[in-house]
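Heads up, the chain below is alone and in the form predicted on its own; it's given as structure tokens.
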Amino acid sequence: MYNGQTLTEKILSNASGRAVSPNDIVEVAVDLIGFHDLTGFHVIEIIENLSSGTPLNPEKLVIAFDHLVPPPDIRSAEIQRFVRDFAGKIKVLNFHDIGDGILHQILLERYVMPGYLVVGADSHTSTAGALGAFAQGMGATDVAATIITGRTWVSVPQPFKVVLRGSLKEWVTGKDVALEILKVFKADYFNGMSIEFYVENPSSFPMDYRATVANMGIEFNADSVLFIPDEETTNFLRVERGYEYRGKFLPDDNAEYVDEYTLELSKVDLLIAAPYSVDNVKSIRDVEGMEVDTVFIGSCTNGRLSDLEIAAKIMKGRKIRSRCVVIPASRKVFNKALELGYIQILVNAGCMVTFSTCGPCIGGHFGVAGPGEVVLSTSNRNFKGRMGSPDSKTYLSGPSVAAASAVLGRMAEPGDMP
């Protein structure tokens, strides 16, 4: 192992087995492929076109059913049984049908470790970084490439580190540190860069936080998105996997960054962000008091156990006054949440609970924005015409604001409940 490396070097060195670093163009091995019904046809299609019988790596690969499911019109029922049928053909073991979780939740749950090098057919491919992995969303022709070669080239971003330090206040979780970073930085300041994020108290930035910044990872315009793994990624490995990590990638005490800041997780507050940016970060107070037609609580962002635990704390006892459906990440975390009671607090409140599917969040089904409607959701963008109706606007938040905006009809925060 090469001395003096940042994580992103370390797992990329190892990748290409030379010391890399910061500008270096590198050809890499790869961990772990994934691809999802919405970019696997065109995946597919350039395979077909390209490997002439040439064997693949189908044990690196996951395929997982996400986008538009269950299929909600004809052609989407014909792409899903096209990226099936290749599935088979080719022998895909970790292939994962309709109901059993998005792409991103399912390869954090089942497959990601330390120091792998994930690349994916979707931007949020980022997310997998929760795990101190270095994950790159990329375009078809290059997935495709990935799955015939096992190898991939990647250009070796400047390293940035962010130290987060303290705890967050009741209702403040990491969607608000997200939006918070997005706040300072803006959504193109990390371009070229990949952040490596140290937490000074593990336990204190649970690993469902850590997957959603490392989700918005795309949206910080950073090249990969790390949480260097600690005792909160050792316990996470051995309860959902029981696996016993033993910490080998990890930065040197000399790793040299780009740059460094801090955060005081103690001073994030409540945040919103407007339309139509990611970055247009407001407090929740600044919206105060609007009408919210439809909530989303949910998606790869914020759809996990700790999110559904924040809206049913919330919601017990409580019936909604705007429209919100509520999607889990996977069936797992469902299936959880269902045995803790909190699904039956989300239906007897008066919400719409559904199985794994990305749905609104891309204006696919389950809660399409009309036109002139507020849409107040737990997802990853806000752009014009994201969720629906380009005459909607959408408005993005952590669980607690949602749940409780979703209770009181209009834009507000636990604090506000009656």
The other form holds:
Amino acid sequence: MYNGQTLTEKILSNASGRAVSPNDIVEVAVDLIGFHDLTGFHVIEIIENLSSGTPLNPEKLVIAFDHLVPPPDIRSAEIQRFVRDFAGKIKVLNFHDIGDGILHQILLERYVMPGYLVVGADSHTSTAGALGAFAQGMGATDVAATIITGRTWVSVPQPFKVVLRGSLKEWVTGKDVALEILKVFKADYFNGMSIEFYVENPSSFPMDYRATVANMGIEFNADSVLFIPDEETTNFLRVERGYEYRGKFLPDDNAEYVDEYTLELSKVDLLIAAPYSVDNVKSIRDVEGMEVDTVFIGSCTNGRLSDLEIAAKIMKGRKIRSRCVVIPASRKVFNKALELGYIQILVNAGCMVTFSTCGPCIGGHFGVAGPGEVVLSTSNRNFKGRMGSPDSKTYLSGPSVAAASAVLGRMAEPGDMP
Amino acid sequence: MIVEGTVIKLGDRIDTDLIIPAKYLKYTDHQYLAQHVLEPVDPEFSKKASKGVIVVAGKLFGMGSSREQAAIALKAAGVKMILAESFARIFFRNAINNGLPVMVCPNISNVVREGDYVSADLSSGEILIPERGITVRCKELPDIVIRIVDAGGLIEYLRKLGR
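Starting from the form predicted on its own, produce the coordinates for the form predicted together with its partner chain.
Full assembly next; the chain just shown is listed first.
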């Protein structure tokens, strides 16, 4: 009998021109290639070292400055100038200078389509899987080679299916779902696998939440994370881009997965990841009362409109006790949040709100953690020293826990507020 | 291809923020990166590795970011090879692309000791510890990967092909 194909196999078969199976190593054509300032200069150094005069494929390339935005030091300004000059020289149309947004958010808003094969010089390229693309982060050499040839190679991962059933409780979001999966499976389990998410009731798990989960796909150490395209995907493309998607990228009904896991969304609680590992997942009650020095709401994980909406709902008419930095993931998100009054509420509450940048997530700037400080962040990693001093402690959460904790100055859920 | 050297052991989940913290990513100079490799784990690591060592580690070596400087820094510091129970996908590719051999070796942390002198055959996947008469089996590397490693990395390999 003919074995059906998973979404992963469909995309990789299409991109390689032959029917693929798990563990095959295949050469694939790439639809989109992305890089940012901090990895971009390295990619360009390699391109220039390898291929003087070789024609490149600038039409597939998306460049967005986000890690060093705005430049915090002279070297960062130099790096951006180097990348900007390159973009001008090879005529990159999809070039986003400082302030446009974080690469992964821009890719979602403007470029990624279901079924695409996306390669980016950043591990969180996995975010593009929210739209049903096969998206992998790679190092500078692989990305440089992909820009030169338009192709790369991938190992076809083992497919694993996760079914999201029912709907979430109030204040629980995509981040809690990602943390719940890390709590159950830990960060080792999905190494070498592709996770295909099937949402039983598409509107119960909106695109922002899908983006958060796909973003955290690299923290699952999955080879890729894909949300099987559904009405929510089609709606997103219609509303955000005015595009009527009538695509064909779906798994076959008889597709075979190595295993399947069903998550009852109504049973997912508000969760946090404690230092220094993303799968060190705990209930808020386990850290109740712990003082929080700084809260960061933003990043490619949780800097989207729904995150700012939740933070604004919680902070409306209140004052924060922790320091709080809020960073929308793109200019589009920032503008929309301004229009809807969220930014005003956050500013009135005492937050520092700024334009799109990765900022403190990588310990770069806009709130680097000092020794002994406790940071509660909506970003994706809490490795030792990730957000600054190796003696600081980063906890990860979704936007509702972050906002409530900022208001109370200690680890808290929205329900704890008077 | 045979790689030999003395073992330095590291634990599970040596992430890329530990291998080379983000504050060093604005440069790609190999010696600069080598000076700071694994600084948060052991500030003396770079000095210890300088005579040429083999790293033996646990699970998910190199997990986290795509920063290629992680592989560059380890190699430039003197790491000749990494044997780990599992690797993060991106780091594994970055290592090969920079001519740093990496092999997946189930359970190796429990067998190999700090200071062991080991000899690794990349094609057969056999790791010998002559002094103790022990052999460890790792997953062998495909020929193409060995050719890339032997050339010193993907760029050098492609340059060779072009000629």
